Each structure stands twice: as structure tokens, then as C-alpha cells.
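Encoded as C-alpha cells, the following chain is the form predicted alone, with no partner shown.
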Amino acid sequence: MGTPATLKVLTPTRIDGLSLRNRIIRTAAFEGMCRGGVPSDALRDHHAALAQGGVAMTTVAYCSVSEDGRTYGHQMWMREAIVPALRGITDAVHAGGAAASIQLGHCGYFASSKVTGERPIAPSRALNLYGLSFSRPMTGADMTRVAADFARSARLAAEAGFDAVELHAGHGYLLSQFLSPFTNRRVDEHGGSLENRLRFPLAVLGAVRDSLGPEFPVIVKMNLEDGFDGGLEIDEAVQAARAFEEGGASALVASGGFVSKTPFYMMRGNVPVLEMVKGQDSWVRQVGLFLFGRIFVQTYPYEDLFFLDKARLVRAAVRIPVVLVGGVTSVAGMERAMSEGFELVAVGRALVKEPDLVARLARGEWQASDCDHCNRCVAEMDRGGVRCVCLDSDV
């Protein structure tokens, strides 16, 4: 295993022009701390604690590039009015010695018209179960506008002091919807072949790269597979990874799953349906989730490094850094990722429970998380903000 002084995961690295003090980052996972779409003091304190706890970089999630890209009212959307609050977050993270990244995305067809006041947009017409509506296929003008929104949001992120941006092209969000043959049924130059399905995501990447310059880290979070028949599979994911590299991505986060179809594919473990029911903001959603949650929300057994087998195929296909995410919960797992050639690892639930685990690892006081993957922290995102309920004295 080695001592802290010999662990590669604790050695410095770089993403383009950004130096990182080690190779452990807080993955972009929704915090639920932006009531009214505005970053809160709780969000600042959450990421400040992670910085003080030793992570190399912490990622603020999820920030929509426009008001119409949200599913919930407590999702942030980028605009000049929130730059001072975001600057408060980056200042606090930098004071703790870490870098700060922000995840930029758009919900596409599962944006809620009740939240946005508009009909959702998507590559193709699709049923939106979150808002019980149908999306409309995007026009060329829509694509031009959304690409510009990504670029504008990236510039504002840099103005707010973020050291990197992460473009969300996975998990069934809008860019992922273009990549997936399940949601992209277009018959024009943006549909059909993978080359066509990549056209809009690459246009967004290019617009962001142009807005930030060649040295600013632009990370792309992408799917290794969607997790269901008819979705994106690993062979096309490898080709997409190469295309993102050629399109100017600084690094890739290799994840998987589709929020609207396989939401726990990206986490694994227990599905806390009853806790999730309590967090819904309407009785219709509560009843629907209670009655059908265990039918439509599949359970996937947890195992350490559950994306490793497919992620190593992406790692072998590109030269830019690849971040391993999914079941990274121990020193042994982190070091295995390093030995497999991954430059960084991304950690989620273990850092929710133990925000200081990296500092403890550096002192030789931490070997593995005791997180049991109950996933009740997921339900807390809709109940005031993500937290580990196992730390409550009465649990």
C-alpha cells in the first residue's frame, strides 16, 4: 500500500495551466443549496470545508447555462447577478488551498416548464416525466443560442474566480441527449451517425474553448454508457472521447447513467424511495414516486471502482487526463486507479460523510470510507441540502 509519502494519489498534477496539489477532486454532484437559483452561504461552507479537508479541487454543481435549463427551482442558473456569491465560494475554496471548478449544463427535455415557464427543448420530441410535458425539437437558432449561453456562462465562471469549468455531457443532460441514439432521433445533420450526434456537443465545447482561451481548463463529463438498451454504448463513447480531445477538452470525467431512466446507475447501492418521497415539492410527485418509484428506479449493486473496466478503454484512447469516478472509497482504490493510468480520481459520497478524508489520508489516518451507500444523502438534496444522515446522533 505504501506510506502517505509514497502514494501517487497525493502527488501534484496539472490540467492545462492549472496546478493541483494532489489527484483527488470532489466530483460534481448536486448539492441542493441554491434556493431560488441563487448560491447560498451553505453552498459556500460546503465547498470551503472540502478545501480545508485537503481535496485538490472541488466542483460546484449543477449550474444551468440558462434559466430554461432547470428541472427544479433550487438549481442555480448562471447570470451576472450571482457572480458575487460565486466569488465568495471561490475565495473560500482558494483560502483552503484548493482549486474550484463549476459544472455547466442544460437539462434539455427534462427541464420543468413549471420552473422555467417554457416548453423544454431537446434533440427530438420526448416525454418529460418530471414536468408531465413533451419537449420540442431544437432548431438551428436554439442551438446557436444554447452554445452562446454555454460560452457566456463559462466567461462569467472565470470572472467569478473559478479555475476550471466542467461541461456536463453525461447523465442524460442536453449534450448527452444529443449523443444518445435513444433521445436523438433527428434526421438532419445533427442525428443518425455518431459524427452527426457529436456535432452540437462539439460546437458547445468549441464555443466555450474560444471564450476562455487555450490554457483555461475545460473538463468534459461524459458517459461510458447510458445503462439501457438503445442508449450510448462504450464503443461509441470511446470515439466520442477522442472527438472531445480533438475539440479542445483539457480532461475527461468518465461516468455513466441517464438521470431520467437509470438514475442510480451512476451511484449504485440502495434506493431510498421513502426518503426521496418526503423531499418532493408537490403531492403529485410524492404519490407518483411512492407508487412507482421502486418500479421505475432500478437498483444496481454497489462495488468498488464500478466504472473501471469501461473507463480504462477511454483512458487508452486519449492523451489528455482522464478522471476515474464511481466507487472510489479507499486508498487501495485510489492507488489502483493511478496504476491503471488515470491522472485523477473523483469522490462523492465518501467526501459528503468525511470532508477531511484527504487531510487524514495525508497524515496516515485514513484507509477507507465506512459509507454504506445507503444513498439517503441523495434524498437530502431536495430537503435543504446534501448531507450524510448517518452522522445524525439519532440514526
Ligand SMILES: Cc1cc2nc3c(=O)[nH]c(=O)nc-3n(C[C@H](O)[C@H](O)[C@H](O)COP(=O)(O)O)c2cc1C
The other form holds:
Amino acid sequence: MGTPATLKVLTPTRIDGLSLRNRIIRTAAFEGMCRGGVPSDALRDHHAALAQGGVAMTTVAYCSVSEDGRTYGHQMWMREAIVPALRGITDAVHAGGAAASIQLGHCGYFASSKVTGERPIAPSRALNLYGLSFSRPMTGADMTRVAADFARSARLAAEAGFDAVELHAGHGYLLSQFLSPFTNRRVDEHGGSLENRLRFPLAVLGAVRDSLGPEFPVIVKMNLEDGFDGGLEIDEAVQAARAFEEGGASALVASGGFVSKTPFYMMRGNVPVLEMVKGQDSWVRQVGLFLFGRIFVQTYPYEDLFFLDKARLVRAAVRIPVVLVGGVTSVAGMERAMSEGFELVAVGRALVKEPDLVARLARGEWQASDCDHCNRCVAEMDRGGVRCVCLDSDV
Ligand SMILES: Cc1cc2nc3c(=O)[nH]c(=O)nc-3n(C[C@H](O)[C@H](O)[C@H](O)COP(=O)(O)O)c2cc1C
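Having seen the form predicted alone, can you show the form predicted in complex with the named molecule?
Expanding to the full complex; the earlier chain stays at the top.
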């Protein structure tokens, strides 16, 4: 395995003009630390700890590009008023020696009308379980507005000191809803062929690229597969990856799964139904999740590097850096990713448990995470903020 001095994952790299001190990114993992949609001091401290703990770049998670792109009231949406709070986060991350990225997205059909006060928008009409309503198919004017919201949000992120933006085009969020044949049943130039389904996501990428200029890192998080029959499959994902590269993406994060259908496909391991029930804000949702959670929320067995096989195909198809995510939990796994040609790895749960694992790895004191994929950290997002409950002495 080699000593820290010989590990490739600890060597510097670049994404476009951005220098990174090593190749380990904290992946976007929604923190649940934005009560009222406003980034809190806890969110700043969370990312400051990751920066001090040695990651090359940390990703502030789910920032909606508009108020109507949210499922929860504690999700932030990008606006001038939160730029000072975001600046506090980027300053703290930079002080810790890391770069800062922010994930920009829109929930599409699973935005909650109770939170946003509006009917959700999506490529096609779809049942929204959060508000028990149907989404409204987007018009051309909606698409123009949302693309402009992405571009405006990206500009504000740069103004707030972020070094990169990550466009969320995976996990069943709006751009992924356009890509997926399951949620995109349009019969116009935005539906049908992959070329058509890519038209809006590429328009968004183009608008963001235009707003930030050619050098600013624009990362696209995309699905290798949605994880169910009728969803996006790997052969189309490979073509989408090429299209994102041609459309100006600086790097790709290769993930999978659909939060409204296969939420644990992107994580694998235990489904913490009881903990998730406790995190719901209405008794209707609590009862529904309790009764049907185990039926509708499928379990997928955990294995290390669970997206490697499919991500390899995307790696081979593009020249830009590809970030491997999903079960990267050991030095051996990180070095395996490097030997497979991935420029970077992204880590979620292991860093929730041990924010300083990179610094300890560099000192030769860390070989592997003992995170057991209980996934109770996921339920914590809605119960005050993401954290590893296994660290509680009484658990
Ligand atoms: C608590 C938690 C919150 C997450 N929130 C997001 C999110 O907001 N956006 C996103 O793209 N992925 C999210 N994910 C998925 C992670 O980015 C990552 O793809 C997944 O956890 C697999 O990586 P890991 O095995 O290193 O944890 C989340 C994961 C966890 C555990």
C-alpha cells in the first residue's frame, strides 16, 4: 500500500484553474444546517472542520437555485441575502487550507408546495408525495427562468468566494428528471431521444459556463444509472458524460440513484426507517413512512467502491477529471481509484464520522473507516444536522 509519501491520492491536482492540495473531496452530503433557508454558524463550523481535517475541497450541499426548488424549509436557496453567510463559510474553509465548492440544484417534481407555496415544476406531470399534488410540465419560459436561476446562483456563489460549483444533474433532481426516460415523457424537443433529454441540462450548463467564464471549475454530478427499470442506464450515461464534457463541464462526479424512488441506491447499506420517521415534520408523513417505508425504500447491500464498474466506463469516455464516489472508505480503495485512472475521489459518510481522516492518513495514522453504513446520519439531516450517531457514547 505504500507510505503516505508515496500515495497518489495525497498528491496535488487541478480542476481547470483550481489547484487542490490532494485528491480527496468531501462529497455533497446535505447538512440540514440552514434553518429558514439561511446558512448557520454550525454549517460554517462543519466545513471548517473538514478543511482543517485535510480534505482538498469540501462541498456545501444542497443549495437550490430558486425558492421553488426545495423540498424542506431548512434547505437554502441562493440569493443576495445569504452571500455574507456563505462568505463566512468560504473564508473558514480557505483558512483551513481547502477549496470550497457548492452544490446547486432544483428538486423539480419533488419540491414541496407546502414549503414553496407553488405547484412543483418538472419535465412532465408526476405525483408529488411531499405535497400530495401533481407537478406541472415546464414551459419554455420556465426553462429559460430556471437556466437563468442556475447562472445567477453560480455568479453569487463565485461572489461568495466558492472556488467551484457543482451542478446537481443526478439523484433524480430536476436536471436528472430531464435525463431520465422515467420522469421525462415529453413529446417536444426536450423529450424522447437522449439528445432531446439532454437539451435542457446542457442549456443550464451553458448558461452557468457563460456566467462564470471559461476558467471557473464547473463540476457536474450525474447518474451512471437511476437504479430501476425504465430509468437512465449506463450506455446513455456514458453519452451524457461526453455531452457534458463538450458542453463545458470541468469534471464529473459519477453517482447513481433517484431520491424519490431508489434513495439508498446512492449509499447502500441499512435503511434507518425508524430514525427517518422521527425526523418527519408532520404526523401524516410519519405514519406513511412507518407503514410503507420498508416496502417502498429498498435496501441495497453495501460494498466498497460500489460504483466502480460503471464509473470506469465514464472514465474511459471523457478526458476531463472524473471523481469516484460511493464506498470510498480506505487508503486501499483510494489508491485503487487512482490506479483505475480517476483523478479524484469523493467521500461522504466516512468523513461525517471522521472529518480529520485525511490529515490522519497523511500522518500514517489512518488506513480505513469503521463506518458501518447504518445510514442513521441520513436521518440526522432532518433532526438538527448531519452527524454520526455511532459516536454517541450511549448508542
Ligand atoms: C447524510 C447524507 C446526505 C447526502 N446528501 C446529498 C446531497 O445533498 N447531494 C448529493 O448529491 N448527494 C448527497 N448524498 C450522497 C453522497 O454525496 C454520496 O454520493 C453517497 O453518500 C455515497 O458516498 P459514501 O459512500 O462516501 O457515503 C448524501 C449522503 C449522505 C450520507
